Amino acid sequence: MFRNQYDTDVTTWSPAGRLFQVEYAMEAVKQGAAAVGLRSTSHVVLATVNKATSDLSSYQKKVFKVDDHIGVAISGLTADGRVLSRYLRNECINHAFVYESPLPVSRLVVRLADKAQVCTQRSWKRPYGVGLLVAGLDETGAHLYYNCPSGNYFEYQAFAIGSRSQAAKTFLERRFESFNNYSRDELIKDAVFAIKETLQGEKLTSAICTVAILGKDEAFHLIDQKIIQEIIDSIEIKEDAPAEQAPEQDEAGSSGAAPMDI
């Protein structure tokens, strides 16, 4: 079903000068398991979301090594996500060979951008249903991109994409201007709650999240599933202490002097 006459095509204009093709591929970003980035000046942590579609499958993989300086989170079409990050791998590969050193991180994000714009502006192609957070750590200190299906990137701080990302964005608006000085430790941690954010209500265990970290002297890799179960488990303990005490202190006022009759 077409959303109206504008949009059976990607080269096409609509009158108020939108790109509807373009659009729905950012929706179907939005529509996908959702994903977290942040960083500080030493490391860079990307989380996701990984929801089987069914209770006899195994969930798609949504963070994929790129080089030991590089890695991504996607959101979208598991499948346009894989063949891009095969191009990012690839890039990087031949950059190492003919150059031998690291391809810088903004370089590799520009050329995954003007590859993502050539699908806008050829009718015989359609934009990638996809958007990819990009951790990166090079010369110039670790940084975290999201690369937009239009073709645009952008450098963030902390940032969230997928389904019901606006609460990990809240939590992550929050916190961010802090992160600059925030341990190892603690950026994992943060990037566990704001996933935790993300399921509102539905209960976070390690099994449906996959949390990946890259910093100095630390090569891009997957975090155990025992120790995100762990910091899990500390959050929901500290969750649940300020509803304990409450009862407390509640009993505490009751024995103090009667309030004064009006």
Contents of the next structure:
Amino acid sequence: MFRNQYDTDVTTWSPAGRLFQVEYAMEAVKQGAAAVGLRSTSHVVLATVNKATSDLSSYQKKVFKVDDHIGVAISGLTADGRVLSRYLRNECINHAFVYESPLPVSRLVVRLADKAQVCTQRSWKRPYGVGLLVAGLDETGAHLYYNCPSGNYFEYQAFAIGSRSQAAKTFLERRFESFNNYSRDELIKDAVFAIKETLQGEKLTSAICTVAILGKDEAFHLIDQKIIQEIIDSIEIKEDAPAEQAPEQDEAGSSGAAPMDI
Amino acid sequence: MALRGDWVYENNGGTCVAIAGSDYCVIAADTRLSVGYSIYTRDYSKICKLADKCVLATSGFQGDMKALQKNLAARHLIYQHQHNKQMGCPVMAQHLSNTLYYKRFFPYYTFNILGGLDSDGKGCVFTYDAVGSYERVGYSAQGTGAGLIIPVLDNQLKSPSPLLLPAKDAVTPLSEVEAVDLLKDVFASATERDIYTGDKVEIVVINASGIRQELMELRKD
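Other form of same protein, the form predicted together with the partner chain, not the form predicted on its own:
Then the entire complex follows, led off by the chain already shown.
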């Protein structure tokens, strides 16, 4: 990314047909602490790294419940994320008030995307500097979407955003084909593992990650820290065991899954 | 049968009663929905659970009751998102009052009783008029049968004046079982003489272990 004369405001195109301000906004997402999302046919899991700015402060909230059937994890400018979460919550409440039924996830992400697009076409606004992983469950099944500052949105089986998310994406790319058949617990485990990948050597404890899940008979909620610590411990035990044991413990039958690269 | 061409309200009849105990609260409402001299349905709930320890019973115009309940439920969701906890009963009480007064110049035609447990676990009952004037009391009745019920409750439950010293609790010393029995008796009595009260009474009991619901048959005429 280089400074140039076409990047001062969002309503100026570059000769190459790019809006630099929007791209800079997407850079902001890449600087945020990592967030990952995974989905099976019946559950969706979101996990984030809790980065605290200093030892004296607490970490910022990056996972928000939007409704019983929808939750989001954010990466980037958390203030923008908080404001957008409030918007999403209001949309769900208003829809449920009028139609007495939960807002379908695909509709919600379109509204969010349209809201983001507005900020890319007004000279007095700036794009939202936050990427959102929207996890939801409706009549059409379980969904995971990624909403960018550009106003685009994509549906994913699994995705990771934020700093060092490439490591998590590599891990997920190896395993995503079997996610649809994963049980609830396997999904959580893989989410925690993906977070571990983004830490690249740093010690993973339940204090530095937040995990949330939603499913067919399970409203969106954060998973208790104790349970997360148990999962982390079980992952660590698996690593200490010789590599041949790893496929045995993997009940999903993800055939040919590489032994854990640590 | 509208009184004027632009009369937008209707009285669907029915009665609500609530009694606050030292560690419980009972709220009851009949299940008859009427208009004029006709019955629309014998099976209509006037009670709405707003929060874990907070239940609303409403008599009056049921169209406004439904709208009011939905409004409160939506606002409660927002509260939960912002505060990470449920609304307590006294909080909901103030909120209901504000919501009603918001429509001071086109009121909700609703006569509400809010019942639940306060933060100390003691029973509380709040009684309202149509525009939000409210008061915490030990017991209350609203609706078409209220005039027949309040005198009986006064006789059984009324505590000495709050102006007397030493100060006395507004809550009744009655046990939960006795309070439920009293409610059943007053409803049966009101059913005898009030044409709008009858069919069934829905009794909801809130205590430390949660919320419990009972249905009792009443005269159908």
